[in-house]
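Only one chain is given next, in structure tokens, and it is the form predicted on its own.
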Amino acid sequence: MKVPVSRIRAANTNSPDSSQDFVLYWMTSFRRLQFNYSLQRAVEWCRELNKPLLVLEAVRADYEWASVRLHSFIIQGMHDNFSAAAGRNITYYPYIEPSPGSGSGMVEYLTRHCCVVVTDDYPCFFLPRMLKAVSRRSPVLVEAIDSNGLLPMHTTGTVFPTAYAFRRYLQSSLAGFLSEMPQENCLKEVIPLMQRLPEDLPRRWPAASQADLSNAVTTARRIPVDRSVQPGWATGGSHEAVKQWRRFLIDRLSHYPEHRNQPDENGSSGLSPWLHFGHLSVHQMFRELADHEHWAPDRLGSVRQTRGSREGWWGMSSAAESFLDELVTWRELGFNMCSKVKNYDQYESLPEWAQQTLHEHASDIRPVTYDFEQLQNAATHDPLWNAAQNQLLTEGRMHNYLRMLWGKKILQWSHTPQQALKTMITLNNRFATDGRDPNSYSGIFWVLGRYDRAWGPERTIFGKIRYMTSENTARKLHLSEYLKRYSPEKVRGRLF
């Protein structure tokens, strides 16, 4: 099956140039060699033009929040791709920028030697700006390919205001896309081998060595990025991603509904870092989950609903449907927003009712406030909040339920809601391995009213924004082991 037209977006109006030497796949977001529509599309061009394939995977040193934690995770993924590409009929070129600006001009140089550029269509962070700049200067066609989720991002122009509204749309529209799956291994297709690299590429922008990739943390520490943010709990790369996914599928999925919100239990999937960096495909996850559930598309057709209900419409077990609501509904809701709203990360993108109620309570007296350094260092009076922040600092993750409380307390302890938003974005994007992602922005902006409704009674500071307290949270959840694990005594020495 060819890559569906709904996944392909021309980023400029130029044509392919068949007189050039190769097809370029510029890998930026879907950093894997399997279940990848972008790679599959590049192979299609290779076959059509009878040209070899050059896969460029690079990591910059100058993006905002660049750190040893993020760099080492990315480089570990590059090592997996280097190994997976060995012996295949492609040329894989890993480039690690040694200092800010060293890689400048590399992609533009390659566009002057390739027939066509295929790259990843990711709607968040600095990547859309980078794609736009390269597409504007490229002399050949640049195609951006969507391999983000089960629903192609550009099939609808609607920005859905709630998960309920988006779920209703999925229930009426998603079935037709479930038969469209990227190939597991498109590199089995026969394409010519590349005989030589463009002359200036290895001289001006040397590829990372196998040793560089094998020692990801050491390599990351040599680069002038934020060295105070050291590696977190997760190892990057497709190999680890698939291992963690299958372990969850076999061992923990059946208990997902009752355990996912309990910090003392290992109930959530924990897969968001690999999903964010494209080391794991949602399509692969869905296919393997469907096999695990002995599911076929006709079961969806027999129970399909358009009421927006979270349960019953997939025709799977309650545990699988609960997981799919997070993986598909909530995750892809963020992609819907980021792909259509330019200021998705700005305060002004909040619903009008949320901005209005926060404005009305902006001058309310805050009984307690903390500055940024106090919040970053988990130095508040609240042991539960501190534990959640300590988990973020040391491991690069935070328990899903506590992330909501974490944001609500930052709103309560900040002088203005705008300051609270800036603090949440900075802390999340600097320390969370899965930060800088559409899903991250969904969670952060949910704290301030996005995807939610007005709540009563109206409260000080919050107004009509949904209210949460540490005391109520502690009564609902099992927290004794979590509080011990992330207490100041336990994490001391691991911070920064």
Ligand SMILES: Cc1cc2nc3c(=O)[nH]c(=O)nc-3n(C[C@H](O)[C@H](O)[C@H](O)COP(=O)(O)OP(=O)(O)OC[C@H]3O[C@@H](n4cnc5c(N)ncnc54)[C@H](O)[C@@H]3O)c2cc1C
Given for the second form:
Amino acid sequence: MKVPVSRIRAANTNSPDSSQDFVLYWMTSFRRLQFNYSLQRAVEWCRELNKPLLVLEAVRADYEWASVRLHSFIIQGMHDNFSAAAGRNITYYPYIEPSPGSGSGMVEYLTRHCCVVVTDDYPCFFLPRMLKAVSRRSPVLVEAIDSNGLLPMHTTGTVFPTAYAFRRYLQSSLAGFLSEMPQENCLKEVIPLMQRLPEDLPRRWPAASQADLSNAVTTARRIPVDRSVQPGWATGGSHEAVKQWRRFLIDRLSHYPEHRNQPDENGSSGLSPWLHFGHLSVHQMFRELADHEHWAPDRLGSVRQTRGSREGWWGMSSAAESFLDELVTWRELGFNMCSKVKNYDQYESLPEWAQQTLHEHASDIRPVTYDFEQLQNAATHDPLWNAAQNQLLTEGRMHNYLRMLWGKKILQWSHTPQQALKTMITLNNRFATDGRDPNSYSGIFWVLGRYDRAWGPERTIFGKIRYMTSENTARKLHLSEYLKRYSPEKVRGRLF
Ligand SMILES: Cc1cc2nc3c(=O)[nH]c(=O)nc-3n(C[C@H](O)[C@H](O)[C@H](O)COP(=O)(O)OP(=O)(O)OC[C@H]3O[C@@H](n4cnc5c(N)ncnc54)[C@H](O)[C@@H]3O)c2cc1C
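Write the structure block of the form predicted in complex with this ligand for the protein whose form predicted on its own appears above.
Let us now look at the entire complex, which starts with that chain.
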């Protein structure tokens, strides 16, 4: 099956140049060689033009929040791709920028020597800007391919204001896309092998060696990125991602609905870091989940029956439906927002009602406030909040339920909601391995009212924004192990 047109976006108006030597796949977000529409599209071009394929996977040293934690995770993924590409009919070129700016000009140089550029269409962080800049300067066609989720991002022009509205839309529109699947291994296709690299590439921008990739943490520590953020709990790469996913599917999915919100249980999948860096494909997950559930498309319900309700549409077990509601409805809702709303990361993108109520309460007295350093260092009076922040600092993750509480307390303890937003974005994106993602902005802006409704009674500071307290959370959840594990004494030796 060919890559569906709904996944392909021309990023400039140029034509392919078949007099050049190779097709370039510039891998920026879907950092994997399996179930990847971008790679598949690049192979299609190779077959059409009878040209070899160069896959460039690079990591820059100068993006905001670049750290040893993020770099080592990415490099571990590059190591997996390097191993998976060995002996195949492609040339895989891993590039680790040794210092800010030293990679400048590399992609532009390649665009001048290739027939066509295929790259990843990711709607968030600096990537859309980078794609625009390269597309503007490229003499050949640049195609951006959407391998983000089950629903192609550009299928709809609507920005969905709630998960409910998006779920209703999915229930009326997704069925047709579920039969479309990127090839598991598109490198089976016969394409010519590259005989030599463009001359200046290895000389000006030498590829990372196998040793650099195998020793990801040591390599990352050599790069001038933030060294105060050291590796978290997760090892990057498709190999680990698929292992974690299958373990979850077999051992924990059946308890997902009861355990997901319990910090003392390992109840959720923990897969967001690999999903964020594209080490794992949602299509692969969906296919394996469907097999696990002995599911067939004729089990799908209709929106007329289910009317946007969380369960009942997929025709799977209630645990699988609950998981899909997070993985598809909530996850792709963020992609919907980022791909359509330019200022998705700005305070002004909040719904009108939320901005108004926060404004009305802007001068409420804040009995307790903390500055950025106190919050970053988990130095508040609230042991539960500190434990959650300590988990983020040491492991690069935070339990899902506590993420919500974490944000609500930052709102309560900040002088203004704008300051709270800035603090959340900085802490989340600096320390969370899954940060800088459309879901980072969904979650953080949810704290301030996005995707939510007005709640009563109206409270100080929050106004009509949904309110959460540590006391209520502690009453509802099993937390004793969590509080011990992330207490100041336990994490002291692990802080950097
Ligand atoms: C303040 C705040 C900040 C957040 N920051 C991020 C972030 O930086 N990156 C990130 O991926 N998610 C973020 N989230 C959303 C959510 O908390 C995480 O996706 C989830 O905790 C990841 O854990 P998991 O992989 O075990 O999820 P699971 O429960 O196993 O869910 C599977 C997948 O579904 C998606 N998902 C689950 N819950 C949500 C949700 N509420 N919204 C959107 N997608 C969801 C994720 O891709 C997740 O990996 C944030 C939420 C809040 C409240």
